[in-house]
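Given next, in structure tokens, is a single chain: the form predicted alone.
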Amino acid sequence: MICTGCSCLCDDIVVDGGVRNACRRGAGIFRFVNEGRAKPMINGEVVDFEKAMDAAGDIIGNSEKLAVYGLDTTTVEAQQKAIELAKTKEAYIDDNSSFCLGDFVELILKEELPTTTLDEVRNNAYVVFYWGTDVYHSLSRHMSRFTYYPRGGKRQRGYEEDRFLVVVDVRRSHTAKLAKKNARFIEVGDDLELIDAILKVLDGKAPEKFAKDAVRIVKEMQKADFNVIIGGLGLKYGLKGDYQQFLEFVRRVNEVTNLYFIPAGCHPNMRGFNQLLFEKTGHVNRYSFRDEEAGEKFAFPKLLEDGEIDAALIVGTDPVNSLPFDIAKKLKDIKTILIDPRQSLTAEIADVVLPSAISGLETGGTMIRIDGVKVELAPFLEKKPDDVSIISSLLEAV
């Protein structure tokens, strides 16, 4: 089985009256899979799924600013109905990635950043960072599958002899613990001030700050001829808005050996969703159809802060719960309608939820894992309706 609790998209999980392999948060998807599920409803009372359906189709179809949002944890058939659903529409849409690691995939689908597969981390890669993320909790097996632990390919004396570990973050989180043999955990304050000391060795000068972790890092990336950096939250927002400077940083580092990037996304089709709209429109989030162009101001958030939607059409994400309260309340002055296995906060409040397939489990389809890998899901259950049934009746009804 094919695990979708996160963007590892783990292809060894067995079910077999338990659940092997996977880890707590994966484990729980399969174990609990019958539980906590959402049912139709309009305004807070259970209603017929066909009923419900004729709602929200009703709100989608007199909608003149129309927002969808999510998508992330359902299947590229799914998202290619959404984006042509908004396209039909001349809505905007949005995913988690506006505020995640967007601009990172949109750097990688533009070549501005060089990156590989996991898979071939697994078997090559010598000096592995990671930057800014605590995988440890979001991505619990990403060390033991991809990078740190694993023998593979050149690497087959893993951590001990054939890795070198470089946790950079704000704070000794569980990741930078880890950091033990053949590593070394840098504690930051300032994301460019290492990135500035890095340069200054390869410029053959002798930085100011984080002298002995520069002149170290350099000296192990040098012993082999494939690096990678997997990068998190932490980095996106210790740059500052400062890609250039980094984009500099690993473009120097290539001119003496490679260095390849991956994100450290946690949804599972996140890079479905930014490489298809990518694809159909050279943006990866915060689009308007309407305007053909897209921008901070179409962030799904923006939007709502700025009151420029009177609908949403939320897809497998609980923006109630993940976003500032004082823009989460404002769902509550729209018509919002929510597709989505699961009970949440959200649809405490839609006006309509359609209760949906779980991805991958219960529904086939296509996902996109974080490093550009198409994974085909094949499901252990069989349920209808499913996102791609779902979005497709409401196109239809536009």
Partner chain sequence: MPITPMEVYKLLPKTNCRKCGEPTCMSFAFKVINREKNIEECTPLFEDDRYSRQRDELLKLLEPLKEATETGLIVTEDLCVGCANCIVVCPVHAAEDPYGSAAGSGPKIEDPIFRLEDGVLKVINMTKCRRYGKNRILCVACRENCPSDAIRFLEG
The other form holds:
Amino acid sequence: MICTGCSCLCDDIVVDGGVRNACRRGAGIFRFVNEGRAKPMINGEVVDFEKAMDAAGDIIGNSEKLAVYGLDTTTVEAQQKAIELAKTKEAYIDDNSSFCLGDFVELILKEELPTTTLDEVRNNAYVVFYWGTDVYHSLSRHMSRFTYYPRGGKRQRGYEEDRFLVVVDVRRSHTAKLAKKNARFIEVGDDLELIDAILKVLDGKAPEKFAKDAVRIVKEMQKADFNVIIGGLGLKYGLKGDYQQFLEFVRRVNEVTNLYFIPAGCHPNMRGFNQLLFEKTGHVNRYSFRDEEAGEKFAFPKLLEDGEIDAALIVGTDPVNSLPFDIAKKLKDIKTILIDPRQSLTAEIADVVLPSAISGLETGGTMIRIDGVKVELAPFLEKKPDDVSIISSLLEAV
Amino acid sequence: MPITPMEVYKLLPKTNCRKCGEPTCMSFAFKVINREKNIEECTPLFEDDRYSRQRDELLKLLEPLKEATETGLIVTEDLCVGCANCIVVCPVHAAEDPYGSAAGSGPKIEDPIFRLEDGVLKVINMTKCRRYGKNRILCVACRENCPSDAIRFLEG
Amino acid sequence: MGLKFAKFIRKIETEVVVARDSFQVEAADRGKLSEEFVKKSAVLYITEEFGKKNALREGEIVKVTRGGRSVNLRVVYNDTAPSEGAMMPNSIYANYLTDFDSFKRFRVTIEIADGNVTTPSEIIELIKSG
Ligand code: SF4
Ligand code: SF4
Ligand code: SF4
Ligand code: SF4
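Now that the form predicted alone has been shown, please provide the structure of the form predicted together with the partner chain.
Entire complex below, previous chain first.
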């Protein structure tokens, strides 16, 4: 079975009485499948599902400035329907990637940032960077399945000889603690300083900061023809929007060896959404079908902040938990419909709640792993309605 | 954390009376830690009231032995996130399960040393561990690659 | 000596980083109004050294404030926290304090507080009341 707990989409899960091979987070999704489930609601009152559907249809029907938001934990099929709905309504559409790793995915899809697959990493990678991400907690099996620990292809001798680990973070995270033999942990205050140091080494100059580490890292990277950066939110915010500097860094390293990039996004199908929207519009997120363009001002949090929307269809995400308070509280100014398998904090304030099946466990479909590899889900239960059927009915209603 | 033979020895009667079948209290202490002897086999400790305080202290000291497996490996499930680093890194798995745990997947052999069950590390067959039995060697690969100290060994 | 001196320090100003925590995410999946979620989210992780230096004891309730907004959190020692500063799991608590300009790293003041940790419902009430 496939675990949809995170963007690793582990494909070796066995469910028979217990849950085998999944990490803590992943196993929890299977074990507690019936806990904390959402109920159909209108204004906080539990109602029939049909009634809630009608209310949702009304909100969408009456909305003049609708936003469709979330979608990172659902299937490509549901994302497709959501994009259709947004198009029909000339609505805005956005996912969490606009404040997560969407920029990196866009650079990858536009082929400005060289990338690879996690299977290639397992078979070939020598230097593995975890930059601004504590995968031990966020993508628990990432290191053991794909990067540092497994043996594969050209890397048969195990991590102590065949890999070199570099962890970059502002704190000594659990992932950083694993940087022991043949490894480096670099505690940064400012990520750009490390990039600068490595660029200096490539120029044959001596950097002021991180001099020893930068020299060593460049030397290690040149030992192999395959190195990879797994970059997370820490890197994104560390760059302070200066992607050019980062692209330049990757380009320069690629003059002397090969360096690829894979984002460390957490949501299981963020890449799916980004890719799908990119195919249809040339943009990965924050798109306005009315204006037929993408931009910062169409990011869901920004639309909320600016009071640009009158209703939102929120799918499988919990903005009350995950957006800054000043923005989240604006959800109360508009009509909100929430489609989610679980009772979230947003459900507490939503006008309409539509419970759905859990993708991967109760309903099938496709997801795209963070490295672009397509994964077919293999549900072990059958439950309706799911995101696809709910969004399809809403689409029919308009 | 590891319990040393010295700590055990200090709390024994130290009379070398041999009632336990060992020539000295020190060698008995070693065997207790390796789980080749039970502390109860030192009968004077339990029969003579003079040792009652030492006995209580010793039993407390040896408490973790009970939860430990045959090789002295203890898993604290509450600290484990199920990253599987320990499973993949284990040299025995690497040799016996080349297409499963050696390559990063869940174990494909029936009796791995351990695997993830319900999200945490469960010991399945400790007898395969290199620390087990007469010809044991002091492997620490699994513990070394558990960043949250969910794996401990009683010794070394 | 150190402790006595620290008593006079009323407010500590420091930086918080927002991080992922597998145990907290597991609890979130089971329900964000659950006790377990609150227990694992309404926490301020600091290293023991940082705690000793600033007289913040494990288990203590602290009021963490940024830009006029505060939440009450429980202090928990954790050796993966930044050496100078604190760490919070990503949740409604961290997001109550943050904004997009300093989304995952922000400066706060910490002071000892009475009572219990803030609940998610208290923050949701603030949203509802507008
Ligand atoms: S690493 Fe991610 S996909 Fe794999 S078992 Fe854990 S939560 Fe599931
Ligand atoms: S029985 Fe007890 S006191 Fe006697 S030799 Fe053995 S350990 Fe020492
Ligand atoms: S001690 Fe070595 S052989 Fe034994 S389980 Fe751990 S890694 Fe495997
Ligand atoms: S015991 Fe440690 S290394 Fe093994 S799965 Fe658990 S957390 Fe990972």
